[in-house]
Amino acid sequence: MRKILCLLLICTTLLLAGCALSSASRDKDFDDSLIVVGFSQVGSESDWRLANTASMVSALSEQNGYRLLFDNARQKQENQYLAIRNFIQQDVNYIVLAPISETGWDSVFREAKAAGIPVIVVDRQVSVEDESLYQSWVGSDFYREGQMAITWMEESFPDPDAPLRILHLQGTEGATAQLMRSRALEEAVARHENWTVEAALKGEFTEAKGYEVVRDFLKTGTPFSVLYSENDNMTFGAMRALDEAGISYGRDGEVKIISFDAVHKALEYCLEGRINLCVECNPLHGPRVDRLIKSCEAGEEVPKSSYVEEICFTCDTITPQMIGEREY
């Protein structure tokens, strides 16, 4: 844990900073030995995000056979675009893009593939015309993680004639997880005649859009029952309007809360009842993207696609135990 903690601390500051973790030049004193990794991370909007960049900056380190070269994007895909490109200028030997929707990427993929270099996706998938264009993907399975929340619903809220009320607070727009958790729902929504969406409101994965959009939301005094928040951050955010407005939650409250990432934070939440239900979603991609390089490195065959495990956790089965055996 305290590894983890020193490296989320490194990691806040250079996502903030928006700096390298190595400089572009090669100068006299590079380790021609190394594998140089250009990494274009969206930014630092939550602390999910900030466990995914610990976790790549732990795997892809000096230490670890690597020179790695950073990018905070600060969620514009015009800075993605333009790291990719700097990234081919510098003939990095890896491209890894966490990026921040899933089209746009034909064009600077195409670039990179004319290069030579390959490009690992991680987080969020891309949709291009010629999945050629990159190498591999490493992520979580969004859709599966909304299926959780979906069954924990259905088992929590088993009368078909009482009418289920819910509040969907979604993630940036295009993103693979906004896109799939979204769709989880609907779905569901679909199936259930009592079920109702109240309102979708963007929360965009933060902490304050979070807060500002329920708050705004809570004026029009419509009831609801369930939140179904995309990511912790804006959770936390939608706890403290819900706060605001005198609205209780959680175990025993009028609001029965489902929250997307299960970071330490709302692990603890969890624990005190404060959050109904944390559905996972693994941030630690480091180590299998260390595995797909020192792969392809050995000319071996990799997957085209690789999930990472993930659980969830309700507050009445939640332990400190659990908790203190968490990475992140």
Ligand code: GYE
Second form
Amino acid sequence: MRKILCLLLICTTLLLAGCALSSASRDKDFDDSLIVVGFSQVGSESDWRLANTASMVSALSEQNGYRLLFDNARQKQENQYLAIRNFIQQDVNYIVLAPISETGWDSVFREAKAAGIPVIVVDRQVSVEDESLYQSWVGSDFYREGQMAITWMEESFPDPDAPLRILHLQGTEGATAQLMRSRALEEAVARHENWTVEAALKGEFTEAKGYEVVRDFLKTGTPFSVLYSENDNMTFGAMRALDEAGISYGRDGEVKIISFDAVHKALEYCLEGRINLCVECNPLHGPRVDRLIKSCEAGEEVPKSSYVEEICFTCDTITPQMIGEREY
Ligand code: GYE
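Moving from the form predicted on its own to the form predicted together with ligand GYE:
Full assembly next; the chain just shown is listed first.
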């Protein structure tokens, strides 16, 4: 009899514990009609990234029919794996990934697929064995961005006999934005006998690292006349290092600066003649991802990849109105 009583007690306790667990894991205000999205973001390394996060958060809002689980990976791919596995465990409806680098996604994507959760990739691209592991990608044509910069260089330095020395400041290794912007430059250098890359420095897309590597490079005293910087924040760091070293830059300076992203502050510098060329990279992907998800929900076919249109600005043609009209 004592044994039966004991068993009964254990069963009741387990049952109660079960109820408590399931009600704790359920959010009181959770509205079943909302689409649950887990978004794994690269980090907060740049102004571009902050504008991108703001765009995603405002588009994937409750008013728009979403419940957003946001994870900041702080520039570590391992953190993105953790976030994705966590989203799978929470049984989200969609996983949106802004990948740090192109490779290394096969396993986690397979896990998402096995769980029946579609993955949408945004910004940088992924390279996976089986393309059906993700639904769709939307982002920039980073190679075209690089080519716009090269066209400007070809027009600005037309003399094939005058040596053109370039300092290359690279973003996070293995990120599409780095790979493609670098590729455009490397191909152009191979085509132009008078062009040389004095150094390719790794600035990780951050202002602090950009400053540090350029400051150290300037100590070598190697001359150069073009800075090809793969994002605005690294450019800001490089400008500080150039200021400290007393090297002039911009429209009337010794060093001409090319910068990618075209965030507000960079455009202001361009207007002041401190940056020569700003190549736009559009971070406003939130509404695009929203449209993709809504199309999936409606059972419509979605494109495997979609590129956004981008332009560039030079210090000779930019106007305050152009800057005023921009959202980021
Ligand atoms: O250029 C840089 C950011 O992937 C397009 O990442 C993005 C790049 C952008 O950190 O500022």
